[in-house]
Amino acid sequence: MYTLYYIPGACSLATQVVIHELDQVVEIIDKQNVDNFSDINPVGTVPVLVDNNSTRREGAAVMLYLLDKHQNTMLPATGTAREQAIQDIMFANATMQPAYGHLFFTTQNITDEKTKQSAFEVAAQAISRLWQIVEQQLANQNFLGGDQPSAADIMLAVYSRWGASFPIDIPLGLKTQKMVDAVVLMPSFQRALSAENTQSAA
């Protein structure tokens, strides 16, 4: 069994997904209730993963090391498609994810109403020029791998429902729409979901 620490609604949200994705059984735990958390992770990010006495951190590590371990159809064994498939990951944790990771920050360190309604909107030109690059990728496909979600696909999905928690318009795409609209629905994802709600409540 595994031990995933999180945030609700944060990336870590994505790697759950691929963990029920893969048939696994998983306790969550919430961060933000551990007092010692910097113990189990210095820089205070999640997700971290726990299998048996070995912690793993950051999220394409974490999403790598699941999709590595466990057969899947996520991530091809070889080949130029686990190529594509490690470089779409790669596009989401690095690229993606911070660039709406600045919404954040703008939230956490600005002041100034109009200084930080200036800066969400530079910010959501930048996120909505990447995601026009995912809408060209998904052109001829339904998802980035192809016929069925990639690990790479759930991750975007996560980081979509993240715009509406700021004063800002982020347009996707019709294909990305419906490639994130596919992801939200999946059995695994509502499972996350439901999961992450029911600790909350707890």
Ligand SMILES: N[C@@H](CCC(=O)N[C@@H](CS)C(=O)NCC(=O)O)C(=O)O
Second form
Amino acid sequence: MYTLYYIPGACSLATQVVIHELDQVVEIIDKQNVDNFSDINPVGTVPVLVDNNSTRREGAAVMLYLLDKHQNTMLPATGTAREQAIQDIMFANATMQPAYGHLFFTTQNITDEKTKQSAFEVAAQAISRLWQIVEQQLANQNFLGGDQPSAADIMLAVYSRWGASFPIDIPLGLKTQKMVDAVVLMPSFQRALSAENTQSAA
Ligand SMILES: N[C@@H](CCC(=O)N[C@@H](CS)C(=O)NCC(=O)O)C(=O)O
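What about the form predicted in complex with the named molecule, after the form predicted alone?
Below: every chain and molecule of the assembly, starting with the one above.
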């Protein structure tokens, strides 16, 4: 059984979805209820995955660990399809997620309202440019992984929900919106959302 430390709605949601897709049992713990979280992850971030006695952090590394450990169609075992899937995971984790991070940084660190709105807008433009790249990649396929969702599709679907918390518009292309809607409707995604809600309500 895995233990996954999470924050509701955060990038750790994608980790939980993938664990469900892999048919693995997971206990989830809200990081905000853990007093000594820095003992578990000195960086202070989620996701953190505990597998028996080993603790893993960094979303992309956790994702690759899980996908290499359990049989699945989300990460091809060899060849260019595997290279593409890893590139897509890295794009999600190391490019799209930090771009959204600018929105959270702005909220937390800029107090002047005019400066704050400008910073939101600049960040939103940068994020929108990245979504246009996703749209181009989806021109001839329904998911980044081809005809079924990959880990990167799941990660991007989670991030796409963050824009609603900020006073800016981040439009998604038609194919991208269709990909996000399909991922959010996956039973594993709904199960992960519901597990987070149940924990938060407890
Ligand atoms: N590079 C890290 C970044 C993870 C990260 O930024 N996680 C956010 C949530 S998506 C977090 O834990 N932020 C700290 C906090 O909100 O307390 C990773 O990929 O795991």
